[in-house]
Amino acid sequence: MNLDQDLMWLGAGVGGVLVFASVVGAILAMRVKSEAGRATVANLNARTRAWWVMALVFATALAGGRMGVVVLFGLLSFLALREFVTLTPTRRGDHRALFWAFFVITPAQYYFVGTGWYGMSAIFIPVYAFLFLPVRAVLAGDCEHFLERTAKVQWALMACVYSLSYVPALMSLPIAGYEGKNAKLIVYLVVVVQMSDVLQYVWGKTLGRHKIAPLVSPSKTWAGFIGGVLSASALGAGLWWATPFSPWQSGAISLALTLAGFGGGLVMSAIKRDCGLKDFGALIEGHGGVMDRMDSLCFSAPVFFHVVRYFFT
């Protein structure tokens, strides 16, 4: 298969799943009569509509090549960073540091990713931004909760910008025999990680009884976790033909991605609970905010990038 055929098959698969979900949602909307059941179905249909929009936006970005993906994830990072900072109260002394985080550091990170400058994109935020932001903040002369405030801004940049920037960075990996096909790696990553979330939700709703961390995320159960991780790993193994991996390698990598994604979702849930909120925002119908949808990718994207870079380049 060539690149176009592979992407067409992947797109057809995603479209088929969304069509199936839409049909099931329409049938359930006609048949379910109880108030609680109708609320659940309405939420399911809202999520499906949002998935349609997200899939179309993602496909448009892929059509734009490397720059299209860089622009999309740069925008997503900006929105996620905004949501994250909004949840964590700041003081007047943080405003200049936040200006740098939003309008200098974030665009610079994606510039380095877009130009394929791996060395700088890998250390810019963890080293230079990490050192610069507290210096900029301390010049405001506000020492109250200084360590806590600085750590929140640094953590926000790491999660919302640095980690997510590893998704478009996949486009620049020089994989022998896979030249010009890296867009499929991004599709593979997003499909495996997002389907893991969906399948964990489905398994949890159908068989879930025992909660993993009820005070952190009441909806996460052992049945949902095990069923979702194994199902998504099997899906990833089945998608080996779109990657430079063998079937067993694809399955192992998918397992690592789903575990990392689960950890990311749990960590972000803890942050929301700490702030007394259910969602990071309300931008995406049925899903919450951008960060609610990107939380798994924040942890899985760096893992995927470095596994591929270390073993396949």
Given for the second form:
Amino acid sequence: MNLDQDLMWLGAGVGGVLVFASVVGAILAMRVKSEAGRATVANLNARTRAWWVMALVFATALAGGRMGVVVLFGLLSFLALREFVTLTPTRRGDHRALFWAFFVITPAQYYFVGTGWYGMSAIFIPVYAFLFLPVRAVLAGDCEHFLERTAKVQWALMACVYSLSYVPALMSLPIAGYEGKNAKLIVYLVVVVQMSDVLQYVWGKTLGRHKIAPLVSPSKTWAGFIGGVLSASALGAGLWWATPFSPWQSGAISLALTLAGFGGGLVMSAIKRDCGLKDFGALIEGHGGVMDRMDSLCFSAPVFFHVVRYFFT
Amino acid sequence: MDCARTGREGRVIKFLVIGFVRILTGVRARWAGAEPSARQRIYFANHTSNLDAVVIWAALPGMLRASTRPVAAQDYWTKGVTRPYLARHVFNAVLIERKNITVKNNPLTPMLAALDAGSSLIIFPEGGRMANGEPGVFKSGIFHLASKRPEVEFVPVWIDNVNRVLPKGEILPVPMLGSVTIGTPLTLAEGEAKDEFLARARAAVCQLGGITG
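The block above covers the form predicted alone; next, return the form predicted in complex with its partner chain.
The complete assembly is shown below, putting the previous chain first.
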């Protein structure tokens, strides 16, 4: 890794925010007395602890360069797909198709991303995998709910593998005058999108009254949405120095990312409700499963990649 | 010399098998009625997949795993090269006859011998795998074990979703989150009839799985 000074500043910023969150959490834990308040603070502190771990894992992967990021997101896709397929009821006839999805299509997608073969990584899943999987499933001879089952497996791949693989794909975007610095784009994307989630949570918990979609997600409020999206976009604009964008461009891109991320969170919530569950899993303490943390990134990563690719390469 | 080699090899393979099961199923034991304990126990569970015994075995804490032996079908686990190796050196399985049972190869004999040697056991009282959901009727083996060794605790276990990892008739597994829920131990009551005990044991497993029946 080239020890880019901007990257160091980004890392220091993330570290600073985490130290701040840990201190605030410790103070709240001493102050709050009510039963419900204690539960909220305990969850908040569990989330902060998990954030430390996630930040360290992410930093380690970035230190490994393109390979490191490809391997990290490949593993995340595997875990997310495992959660997603567990939740969606599949039938015996889908078994072989699922085997292909896990052990052939997912590794192949990350191989294409790792070698920087854009022409293939952009179409491999939406064209070849999406045509192949129903063929493999139909050979099992079970026509019951066939369209539904096909849609489920395709959606699982789309959300958990294809969309997430756009994060490491950022490493191979050729941006004039920004060569060798693409790791910063990944940090920028992840920081803006995840901070948008965090800020929506903070604004929602402090000022939130009116729910946006009470039937889909009881925790999403108008105050959380507006406050979170605007403050995260402002944060994104303020990080322009780490990107190839101007401050205004950076703000506009961050706005698009936070809106896409918000949409992703809502869609994934609807899928969870549909399955009668609150979380995708229990792997990350306080957060739920991998997919509970990645839902917004799933929707914003492809948008980010294509916006940058269209306007800046 | 040779023994030490297979010992080390066995440990490495054991580690790999447990890792593989964790990657496939993400399984962790949920103790919902008993704490992990070194007491001699017989874990009895619903049976839906060939992976069941391995999954319970892998979900147990390392200390208990070393002294807990899955009970498995002789005809299945003696075929080929890999299965006998795994059964003997990795799972330390107690192999029992399930087809042509005679006085000589009574399946209870090796189980009682393993208990007398101090091991805990993992058994599947239904005898075979059930394709969907509800556990089948329990065979009488578990009652005979309970009446012959009344001091042993019988611990109900519910295995969920592992049949989707490896459905009957499939060779290649698919990753899928499963769970192993361990319930409250029960023992044979004084003078309890066979059918009563079998029904009670089955109900304990069903209850863990949220099935009333």
